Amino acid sequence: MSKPRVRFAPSPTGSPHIGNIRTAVFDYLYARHTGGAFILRIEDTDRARFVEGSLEELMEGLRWVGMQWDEGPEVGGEYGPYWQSERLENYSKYAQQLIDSGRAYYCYCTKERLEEMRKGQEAAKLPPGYDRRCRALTPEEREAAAAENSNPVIRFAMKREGRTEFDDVIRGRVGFENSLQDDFVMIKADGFPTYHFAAVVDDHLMEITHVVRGDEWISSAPKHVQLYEALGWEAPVWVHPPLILDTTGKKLSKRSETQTTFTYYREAGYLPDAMLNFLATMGWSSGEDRKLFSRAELIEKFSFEGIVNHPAIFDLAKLNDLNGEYIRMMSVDELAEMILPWVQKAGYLGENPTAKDLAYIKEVTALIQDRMVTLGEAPDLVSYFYNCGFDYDEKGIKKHLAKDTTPALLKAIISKLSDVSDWNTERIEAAVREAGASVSMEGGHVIHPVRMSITGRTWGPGLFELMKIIGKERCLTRLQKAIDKFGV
């Protein structure tokens, strides 16, 4: 057997959906696992829904998560072109072949006539579908119909009796009654093919061996199976991963509370390897009780048989946990380099940071790494290391700063810290605790007011470690500022 060839075939009709990218992940991992080809094909025949820039956004997203395609746009390949809008001759050729064999026909019904038909079906509580009026027209009837409508569509003549059955890797043997199938449109009035027809023609000509697509397409599979039969072609292996649900049990959609646009996760600061890990294990299992896999491990272990036969859940908490683990596995230098653009965008560092700036951000990174979930949190987590004009947490003000005992405590701490010549965590801690003892205070009654004064927050990294990084002068300035602002 030749090596597998799988394709990811999106339509450029908007920002890439997280569900579509998961399909691409399954394609990519299978291709890499088997040494096959991962192909990107653009299904752009629905011209009315085309969204400018969506293709570029999609390709940028695939490359970001490390899924470079072997054939397709900007890469080429011997099975191109890889835009369906440039393959119209192929569709015309095979549509005519089906007409000649009696498995397709011209349909001259107008929009008005089809609308009346649908209304009649609704009134009679009949299932919707074309009534096949044009399927058996005589030559004379066809000529008269053509005179009324010179731009007919071409419909595929589905079998009327029996069942259409096929094997799916995940679901096993699947069957549908032919009596319930519709004679679908293959070629629209504008000459462009519909998805059902174009996908089959292209999959055959591009020698696609496995078709991976969402579970919602399984009801359309009889159309594709019959097209393969009518054209005398061997069908690919069908793989229909189950739907993705949100945590409420509803289908993941634009109406879900969960963000469904893949680009959002890149812009929010999730890591590419974490996203690949998360999407791969959302509906697939290696059979092991583990959640974290390297890219190499995913490629080594992946199989279509590992895809579960029940809906997957998009659990943002799980993604956050996974992303946080990936962040903690990075070296401080790597993470500092990754958060640098975020810190620059927030205005804390200039476009050309100095060696001193880079050394400082590495020190800060070492303190915030354990608390970071996404790169997008970096500006907030580092803010008080750069900005002295921060706001104070309202609850913290009432609990720690607006007390009668606070001014005396902070004054004592300023006095002790002023005498510290060797500014390190041990000396800082000793001075702060001694100052607390001098006013009969200890533990949290000392730590929390100092933390609030220096960071404006009730939480954060170790107090003495962050004070060491912020520096003596700025710590003294902030302590005095708190006295001036909240002193009684």
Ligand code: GLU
Second form
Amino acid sequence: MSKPRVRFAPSPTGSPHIGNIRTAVFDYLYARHTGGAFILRIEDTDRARFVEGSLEELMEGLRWVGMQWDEGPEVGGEYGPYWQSERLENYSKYAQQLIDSGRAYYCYCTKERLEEMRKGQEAAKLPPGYDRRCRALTPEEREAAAAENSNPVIRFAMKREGRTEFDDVIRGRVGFENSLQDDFVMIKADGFPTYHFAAVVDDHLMEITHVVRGDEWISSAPKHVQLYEALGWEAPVWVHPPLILDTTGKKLSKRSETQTTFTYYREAGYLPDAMLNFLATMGWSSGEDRKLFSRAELIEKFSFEGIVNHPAIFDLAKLNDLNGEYIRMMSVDELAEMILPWVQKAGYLGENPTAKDLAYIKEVTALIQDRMVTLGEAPDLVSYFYNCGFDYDEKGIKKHLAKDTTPALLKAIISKLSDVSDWNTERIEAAVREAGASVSMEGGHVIHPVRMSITGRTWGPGLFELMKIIGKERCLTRLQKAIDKFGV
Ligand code: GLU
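Right, and the form predicted together with glutamic acid of this protein, after the form predicted alone?
Shown next: the complete complex, the earlier chain at its head.
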């Protein structure tokens, strides 16, 4: 058997939707699992909906998550062009073939007539759909109709009796009544094909073996199945992965709370491998009770049969957990390298960091790695390691700093710390505790005011560790500043 060929066929109509990327993940994993080809085809026949830049955004996103396509824009391939807008002659050719064989026809109905028809159907509570007026015109009728509208569309003549049935890998045998099917438009008045027609022609010409696409397309599949039959072509294997719902059970749409654009997750600092892991396991299961899968494991274990036959849930908490785990699996050096651009963007480091800067960011990274969920949190988590002019947490001020005891405590700490010559965590801790004891204070009563003075926050990594990194001079300055600001 020839190698599988699967395609991801987005329309460049806006920022890529996370659900579509999940479909691409299934395509990609299947292609890699089988040694087949992962093809990127651009369905840009709806010119009114074209959004400048969306293709670039999509390609950047696919590459970010490591899903390089084998054929398509920028890489080419033997089955190109990979933009539907450049393949118009194919559609005309096969549309003509269908007209000649009586399975397609010109429809001259004007917008106004179609609108009237629609209203009539609505009033009579009839299902919507074209009433097939132009399906069997006599030559005279055709002439008259053409005089009324010289810009006809081409419609496919769907079968009117029986059922259209097909097998879907996930759903099993699926069937639809032909009497409920519409004679859909194949070629629009502007000469461009509709999705249904273009996708079938291209899937055939590109020798696509498996069509993987969102469940919302399953009700359109009878159109495609009948097109394959009418053109005498062998249909591909159909795979319709289930819908994705948010945690409230609503379809993941622009209106749901969940962010639906793929780019959002890249910009928020999720890791590509975590994202791949998350998307792959949203609606697919290896049958094992585990959540962490490396790319290699996903490729090895993936099968269409493992895709579940019920809606998948997009659970942000799960993604956050997973991302945190991936962050903790990284070495400090790797993570520091990933954090660096975020820290630069926040303005804490310049474009050309020195060796000292890099050594420093590694020390900081080691301290914050435990708590991080996304890379996007880095600027906030590292801020007080760079910036002395931070704000102080309001509640923290009240609870830990604006007290009669604070000045004496902090003064004692400054004095003890000033004497520390070997600035390491043990010495710092000993000095802080001794200073506390000298004013009869201990534990949290000592730690919290110091933490607030040095970081402005009530929580964070180990206090003595972070003081070591921040350095003696800056710690002393910050403690003095807290006395000046909050001492009463
Ligand atoms: N262009 C369609 C979309 O973006 C593709 C559907 C399919 O994969 O066939 O939804």
